[in-house]
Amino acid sequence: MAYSEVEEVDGYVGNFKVKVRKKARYVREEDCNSCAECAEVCPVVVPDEFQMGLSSRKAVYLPFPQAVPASYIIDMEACLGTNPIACGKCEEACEKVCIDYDMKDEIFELEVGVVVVATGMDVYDPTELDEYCYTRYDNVITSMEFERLICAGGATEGHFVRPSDRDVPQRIAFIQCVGSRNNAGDKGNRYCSNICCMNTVKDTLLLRDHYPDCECTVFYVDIRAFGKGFEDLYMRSREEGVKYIRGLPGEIRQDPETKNLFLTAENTLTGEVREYEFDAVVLSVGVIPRRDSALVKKLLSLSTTGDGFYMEAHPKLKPVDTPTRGVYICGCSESPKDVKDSVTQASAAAARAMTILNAGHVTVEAITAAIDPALCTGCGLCAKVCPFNAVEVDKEKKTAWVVSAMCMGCGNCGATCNQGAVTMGHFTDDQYYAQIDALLDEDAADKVFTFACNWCSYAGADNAGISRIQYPASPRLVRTMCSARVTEDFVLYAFVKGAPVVLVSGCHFADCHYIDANRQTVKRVYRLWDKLEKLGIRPERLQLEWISAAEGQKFARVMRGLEEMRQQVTAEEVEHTKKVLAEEWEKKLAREAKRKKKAEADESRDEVQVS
């Protein structure tokens, strides 16, 4: 569905319901054979999204000239002839009569079993780069602008011209890493992008095909030729003659009658600093997050990583799975990537979805929650926190109930309930206390109390462990599946139990493999030091980490100085917390002893209602 968008998915793997919306093209896509007199006729001219800006195109115009379907669109912004009608020029040009001004966008109701994110990227936009001058000086342009000036349907039809005269360049820069593998400050991306290095590679080849007397000089921080035959493409260049410096340039500034460019760049290789001019200079944009990821994010309700991008379910045994059952990545929309790699993640994709397609059935782990009706009071906290929005709730009932096939058992809305109506499947509430009793009943004093994330903190002190990594013998852990799992009870009933030290560990903050749930884990680990600051505990001796599975050194570290702050707690200090907390504890019980009963009292009298 060409020139459509999607604006609403709801449900669940195998009963998706999407709502699409088919925007007006106001030329009827079926009768149109692309003659292109509309065009020749229309008065309007702006810049041509596709090319960079760098040609112009008309208010009714073609996409781009692979588009499918191959027919053309009128721009509504830019056209003259609506309401009232000013010119009305194609309409009157076009012979197949395929120009209605009257037409309304549409919108389709699809339902579907899986969803393919196949939502590709962005690059980056070097203007807040002032030392490349990339807004002021003409001749400073990125590699998308060169791609189109160097393509021969684009805007110089293959012709390599500098913009500011249209001249042939002789003397050519590429500049590597920008907006990428940037460590300090506030401007560009962290991570390398992946395709940046090999793609300079290629224009090299491709000016020195078509100019082979031009001159290229590549300014980079490292040659990325990891891909098959990436290596024999890079030494081919080199061989063509291309020269490569290892360090970026710190400088650009431009002759004004010539406009020929001076850079200022110190070969790390040589240490040698100097002055180059060049007619003209390609940044090597990097890739970034398609910059309307947010809104399929939310639409799909999935995970993203720090750098924006979509986070799979795991790694190395679900690359392209998300934490949204039947819904799949794949592509730039997962990480950046080249087209053979995308290719190949698209096929795995495909393979994904029909593997659901062709069962006919879903099978759910059996970790989801469950809602007891007769203790649910229909408050809607559990709905709230739900990541996967799985949670519904009937309002006049007073009751909710969890979609099973949404749920990804991460326990949120079990940690959340204040009525003790969610159960968790094989993590309830008695299964933890049972393992704190269990871990806690001899020589409390001497071990570390950790909670510990399925996916990170789990994953980062096995990694620990096989990299056989040196750290203390007092951690004792506990699996939860996200550290929202953990509730404030939890760690209250550790304390009760003679821990000196409680450590909760789960994901980095914005790497949750349940979207956000581990949002609601800082909210309940502030709760708690203020709780303890009040009764006179000391609230250090909560620790809140966050470990990735990569991360066994850092779960090294950290088990380190919890076990520096274990021996530093007094075993009177430990007895007083336990008698305080007791107290506390005897209430609790209390309270759902009588909650418990309540419930119980109101089932049975429904049960006499109804016989």
Given for the second form:
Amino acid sequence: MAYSEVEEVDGYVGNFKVKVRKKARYVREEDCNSCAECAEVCPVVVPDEFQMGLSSRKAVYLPFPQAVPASYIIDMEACLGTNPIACGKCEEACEKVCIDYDMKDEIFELEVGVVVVATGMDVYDPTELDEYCYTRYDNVITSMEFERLICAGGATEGHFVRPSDRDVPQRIAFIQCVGSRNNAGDKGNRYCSNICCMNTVKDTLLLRDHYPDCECTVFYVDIRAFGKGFEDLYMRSREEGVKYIRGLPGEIRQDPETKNLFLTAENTLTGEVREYEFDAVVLSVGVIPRRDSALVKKLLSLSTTGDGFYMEAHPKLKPVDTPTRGVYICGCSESPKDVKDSVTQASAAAARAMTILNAGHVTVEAITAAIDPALCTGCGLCAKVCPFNAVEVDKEKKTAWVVSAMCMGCGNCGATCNQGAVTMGHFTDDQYYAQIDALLDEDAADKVFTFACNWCSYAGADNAGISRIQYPASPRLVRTMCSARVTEDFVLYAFVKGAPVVLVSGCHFADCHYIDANRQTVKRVYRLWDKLEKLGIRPERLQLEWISAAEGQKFARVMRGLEEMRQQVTAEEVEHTKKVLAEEWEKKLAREAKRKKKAEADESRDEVQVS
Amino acid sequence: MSQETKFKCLKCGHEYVEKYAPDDDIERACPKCHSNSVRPEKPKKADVAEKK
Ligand SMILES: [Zn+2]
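Right, the form predicted alone is done, so what does the form predicted together with the partner chain look like?
Starting with the chain above, the whole complex follows.
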């Protein structure tokens, strides 16, 4: 469905319901044969966005030469229409009677089993980089604009002319890493955009092919030519006489008369600083996530990495899966990549999608949540914190239930429910209490009690181990799927059992495998710090750390710090904590028992009524 | 709304001021020791009263 937008996505793997708005084209696509007679008579001229504004189009237009379907569209914001001033020239010119000014958007409801996100990317806007004067000097253009100029189907039919005087430039500079690899992070992005080096190498070869006399100079930081055949292409460019200077220009100056550009740069290989004169400068701009990527993120409950691209479920083992079951990602929506890598990844995403569709059923790991209707009060707190919208609540019937196919088993709902109504498969409360008992029954004072999430901090501990990094022997780890599974009661119980220090650890914010579940961890730890302080217990004894799977060093450093902290906790302090919290714990148990008794009573009453 | 808030590192004791709102999505770390155990100070009752 071309010229359409997804507005809503409901449901779950195998049962997605997708609402799509097919926008009105005002030209019947089934009849239009793109004869262009409508455009010829259209009196409205506007900049052509596909040609980066370097040429114009009419209000009735073909979006780009290879558009599918090959049907014209009327840009209603630009069109004079038939009201209030009658134009209607396209309608008169169209022999096939395709024009329909009254066409309306159509809404389609689709039922689909899986969703593949291939929404692509946007390019970096270099306006904010004052040193390159992109908006001040006509002859400073971006690599995208260069593409539209050198392309046979482009604004100048493949003639590369400079915007100021439409002359063919003889001396052309390319500046690499514009908006990429900026470690200061103030302007542009920290990451490498992956495609710009080879794009420039290709552009220099195109220029040398079109204009054998032109001089090309590339200012670069590193040339990253790591793909198949890429090094050969780079060498060919050098052999063709393209100059490569290692160092980025600090400023660009323009001669007001000739509009020629002067670049000052240091060649970092020779240490030479000098000024170079060029007729045109091409800024090799980086790739950024689509500007509307947050919309799709919300629609499909996706997560993004720190740079804003969609995050895969696992970087090595599930590179096209997302945290939401049945949703796959590929291409530049996942990270900057070239056509070949995009095709490879898209094939993988399609294959993953077909695997589920062909199987006809989904196997869910037995770690999902279940809600006991007898204990549930229908408060809806669990639904509020579920990152996957897997909990449905019936406020009238005062109950909630989990859609297993949507639940990924993070346990956030289990930690949030204050009625004890949620049971996490294989990660039940009782199992955690049993683990705490087992680890702290003996010599609790010698141990640093640690909750570690499955994906990152537990793996970080593994990393420390396999890297043979030395750390104290005091840590005792309990694994949770997500740090958001750690209830306030688990932490308090560890203190009741005599833990001198407790650590809650999880994934870094950008790496959370359950979209944003670990933000709840922070809120819980903040509440616990307040509670401990109120009870006269030093909040410092509860620590919070984000440790990634690759941070074995950090895991060891944290553990060394906690061991020092453990040694400073006195036996009297531990005893005081146990005493204070034991009273609290008794009250909690009494509350729970009362609640269970009431639930049982309610249940048996219901049974009597039924019979 | 973000507000200048005093944070205390529960690892090294370092205190610093940073913009904070209960729902902001920022991974915080102590600027001195890089620990993530940083605790925002609750606005004092007097401050809240002043705002009202
Ligand atoms: Zn610190």
